[in-house]
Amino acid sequence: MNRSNSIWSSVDWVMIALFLFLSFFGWLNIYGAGYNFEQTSIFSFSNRAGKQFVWLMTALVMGFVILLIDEKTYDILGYVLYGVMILILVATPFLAHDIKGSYSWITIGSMSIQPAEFAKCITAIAVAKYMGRYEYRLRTWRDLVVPFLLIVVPMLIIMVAQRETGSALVFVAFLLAFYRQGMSGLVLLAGILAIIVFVVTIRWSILPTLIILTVIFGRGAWRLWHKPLVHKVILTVCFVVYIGIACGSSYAFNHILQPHQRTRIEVLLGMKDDPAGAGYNVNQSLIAIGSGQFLGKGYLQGTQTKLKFVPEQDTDFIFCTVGEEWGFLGSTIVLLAYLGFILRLITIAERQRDTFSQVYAYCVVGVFLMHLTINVGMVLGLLPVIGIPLPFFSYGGSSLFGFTMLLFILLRLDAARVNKLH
């Protein structure tokens, strides 16, 4: 009973109330922008808004369960949970149907479910369990191996195997707690560099490409000039790897990646002009916010949103409903929630004792803060439209029971700090 007792006055409630804040705000904006003048009531189950009320009030007893669950369980079980989500990631193409050349949808009865938004949080946990092992230090490119290894293996098996690109971006965000951890962040410079090259490629031909990596690495071998030699082939190898990465970015555009997605990047790049096709999404996504000006149309008055000229207006592009029925000030709020949420986030990472903790919490940090930047930058048209959901505010109960899952496991580590010594 004390202990009981201890976690809830330990629990973070600043962060609850924003879950909460989120979640039923996103709940009011789903019923939004499906609704017509024809609607039924907010709370029945023959709409999304229906269903998305029972998600919620399912994924609210789901968290404070979890709140009850002892901490080191998670830990203990890191292992086998990675185990068993494997496994079903990689029956989920036998059993999923084809949903616009995805196969990440296991229906069960009149339900849904995509295992994807789950592997997250256990690959999470798995990343978290392996680092935070007491011999474990990160000091070189080999203790790296194991823990990109548990990431990469499931961003493969969806990415490929699932056909589902966005879902299995998402994994890189792990990055973020490697470099907490101590990773070079010439690492990231090197992704930066990676993702420059890819576009220019992509872009202007793989000449412009030559020649700015010819630039950097020559002021590189100038600058080690008089270094020892094993300076001098490490900038060779990398030199040629970069290579590497210009002429596969051109082989994996032409033809790996599907059609849509070739034609989404092209769009994005400006090398198309596709406002009725490929463009339309993010083009009718910009006239409804737009629309909205400072103050919005109102409540359940949104024309763009009524007559349907967004296409998955309450799952990846509700935030312009956002924008076209409560405005600029209402978009920014939202966006300050968000923000909140994420410093609060980094604040319950930081105050962690131990690794395991804090490796699990810069997981979430970097899942929490890829969501949010790609679901926005592809709604205003500043990044591709890959498909993720806006946390707490889509449609769908998977991703919604997802993100619950990753925050309130995290908050049932940050509440058992108190116990531990630093």
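Numbering follows the first chain given and starts at 1. As the structure is a prediction and not an experimental result, all values here were calculated from the model. So that the term is clear: the rigid core is the largest set of C-alpha atoms that superpose within 1.5 Å between two forms. First, how it differs from the form predicted together with the partner chain.
- Core-superposed comparison between these two forms: CA of Cys247 displaced by 2 Å or more.
- Relative to the superposed core, Gly83 undergoes a Cα shift smaller than 2 Å between these two forms.
- With a cut-off of 2 Å and the rigid core superposed, Lys72 has a Cα displacement that falls short of the cut-off between these two forms.
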The other form holds:
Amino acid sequence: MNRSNSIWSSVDWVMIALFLFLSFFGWLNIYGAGYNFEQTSIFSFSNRAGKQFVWLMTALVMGFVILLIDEKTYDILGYVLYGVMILILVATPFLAHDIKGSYSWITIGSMSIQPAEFAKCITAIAVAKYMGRYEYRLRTWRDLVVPFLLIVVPMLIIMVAQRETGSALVFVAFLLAFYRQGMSGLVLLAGILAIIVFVVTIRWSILPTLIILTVIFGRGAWRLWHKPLVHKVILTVCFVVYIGIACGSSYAFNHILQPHQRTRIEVLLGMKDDPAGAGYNVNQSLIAIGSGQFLGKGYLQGTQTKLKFVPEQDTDFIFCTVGEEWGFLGSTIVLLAYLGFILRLITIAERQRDTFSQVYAYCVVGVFLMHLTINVGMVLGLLPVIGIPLPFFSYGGSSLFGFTMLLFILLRLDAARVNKLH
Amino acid sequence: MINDRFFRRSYIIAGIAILVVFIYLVRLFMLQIVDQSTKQKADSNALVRQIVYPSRGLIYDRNGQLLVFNQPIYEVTVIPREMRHHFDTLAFCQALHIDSSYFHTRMAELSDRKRNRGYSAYTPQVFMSQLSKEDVSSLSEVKFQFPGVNIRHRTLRDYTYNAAAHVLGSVGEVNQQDLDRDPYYQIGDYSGRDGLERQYESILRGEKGVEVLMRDARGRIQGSYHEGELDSQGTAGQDLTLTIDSHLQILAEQLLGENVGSVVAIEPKTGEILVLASAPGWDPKTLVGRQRGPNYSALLDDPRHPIMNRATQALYPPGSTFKLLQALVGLQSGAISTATLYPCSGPSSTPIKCTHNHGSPVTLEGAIEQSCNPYFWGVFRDILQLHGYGKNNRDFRQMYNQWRDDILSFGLGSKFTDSDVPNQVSGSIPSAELYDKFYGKTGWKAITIRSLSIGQGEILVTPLQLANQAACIANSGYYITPHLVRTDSTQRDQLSSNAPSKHHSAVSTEHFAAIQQGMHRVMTNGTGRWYNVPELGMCGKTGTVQNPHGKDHAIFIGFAPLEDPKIAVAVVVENVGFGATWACPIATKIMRKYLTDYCPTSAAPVETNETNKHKHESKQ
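Cool, the form predicted alone is there; where's the form predicted together with the partner chain?
Below, the chain from earlier opens the complete complex, with every other chain and molecule after it.
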């Protein structure tokens, strides 16, 4: 059997169909969001939809090329790519101009690239390579030190040097892959508990936080009554750490977070009602979505988004346009398409035969799930405003290329798996 | 499969994804289906309903001469928010011919929310209003230099002539009552405040249109919504054609000059009012635009009450002009015939003396010609006593009521309810009950109310009623409701008013010839002879009415020509003296002008009056 033919027969076409649906529907909505009732062609390079079309075509070519590249390339070049990536990430703030407070864009000629968008993919490869080593077994927490470092390093660079909190946060998604490989679920729960402690302390006071912690750890202590001493020590340390988090929450909130981040959280938690100021984006976003009602106002007929009441309407707030113009029906279809997309990713991940592929696949699952959750949660006013794109929907070449790479490398790995069966 | 030990975790991960999407779907359901308020919020965010003002109907006179039209006025609006950057205040002030201190004061006023409650830095605020085309011309050339500055236009009324102010009325901003009464109006709208502008408001105003415009987040207009699907262009108001003859109206106002009084002329066959003049009046142009407020207050404060339309609102005893009706009712009742004679003892007559020198006894026509008071006292007395006094004065009172009804049938004592003439008052012909109240049922006799015989006493009429009375006599017994607008049927439907209808007087046609002859003799031999134009067949009756406010009121009613009356006229000039001297010349000039389009001394009525007055005073 001809090798290249077999790739096309074994590639997951359902996935590609979902990818095409989401990115083309996204492109239509970018045109809708930028449309100001003065008709310019959807293909005109002068508007954002025209540019997005060019990038979409480029992304398709990129996906095609990736499917042709031997899957072993990534395993072989994993660390090299990672090293280069770290260098670029470190260099970026020195080359970048200040764009809305972040230093994450490198301008080459007329093009701007955001290296952080590609860092997710390359970090996933590096993590997969490390955990996919023949001798690697995830038995104790020590086995997770290196994978943790692999994700924390780019995360810190992006957060501290590039000031892109949103992009950095996405790296947390890799924990999902660790979890699937056997990392204790307690780590995820511990993370969730930390968020709860933070929110409760900020929103109300430290007292309810202490009550919650005492109940949880008291119950833990009861269960560990007959366990070895070391468990009790760990539990006590954890308890102290959480008390520390609780005590530090206010300080972190007031001194470490930047003022705009602080107000975004305050608005979300209902501590501040400021529809004209900090709450403006979200308030207008909710009005836009709500006014779409069941069937929406119709394509290109949304007033809220067209008339720029919703800022960032073709990038981070693109889902508004969907809500306003396509209504509950359209929004549901888009959300279900994303759900289908993620469930399909999980199915693909589960059918991988080697750890490298599976770890990589779950990294992909994590990244997409994280983006969907944070982006839509923000637009729906359920999560604080954190500026990350909605995959395939939001305007922007870098993010589209980044997601395309992430997805098509997985598709190539998956197709190769089928080939190995033959 | 690898890592089977943790295989179940894939379900947990899938479960997390499903849970997240489920939560978001619930949230979407709440926002889009359950919460209905966002739709409205979105609309109030993005949609601006801009009123399209229709052009108000024009007003023409009976000859198609344009009387009232619309002039464009301009408003300069500013969007303060957009003026922040690169705004050359100095150049802006120069373009508007204002100094910079005015600019800063005005901007401070605009942004003071106590005084300007609708202030928003993002929406257009009226910086200067009611500017003429000249005022804004230099700004409009360089407007592009000033971000946020716009010029809007609306219309104000303008007038061809300084005439007929009372008839036309004026247009001003709607008040609270209008807003409460009619949901059509919004604050800042204009409506007819008085006169025909008010009477025909619903026809003249047209129908406002609306443009639904989209406004972006910075308040800038971004074009029309749904490509204008919800817009309506509005309907222009319908034009009105008046029955007024503007040249005759102007002449009448000139003839009244500085005097206080009024002139009404009616085309007898149609009831069309040719002239409805009241003096003093005002220049209608002064009640327009920014000057309207102060000018209107000044008119209200004027002790001569120029606001009052004397032609329809001032009440006068009809004086000697009432003798005509007295004679007609006398003939109709059978109390007299055309051949009836009454003696006259001149100034020594009782109970009412005669003020004119003539032979005795006099005939009916002669009595009209000479305005003989004793004759008409005789007529009045004989009407009332036709059946004696009867038990408890019953027959006398019945006859009085009969007499009153006959008088009322000439259109006196009440408004013309089927007429479009605004601001009418009823006037009064006293009822028997009124005298009962004064004197008791049996306490009054003909002699008690003798003043009524010569149109003095408790009788009060308006000049419009006098002119209508003249028209009714000219028509030999009927009048058509006097009206001001030649309405076509559609307009009448909108007003739900009837066509001017024919009203018959209680006096039969055959009795009018003698009265008309008498009136003709007034002009040829009697009190009107100095101003007669013989070839025009003029008929008339003068009146000089005593009143407690100074000199007598001069009154004249008449029509011409005798054979085929084309115009009936009533003139009242307050506190000047004899009707023959002051009112008659005005009336004859009006009739002459109307019938021949010639008026010898139209510009100088007062001089004519003065010279004639000295010439004839002794003869009256």
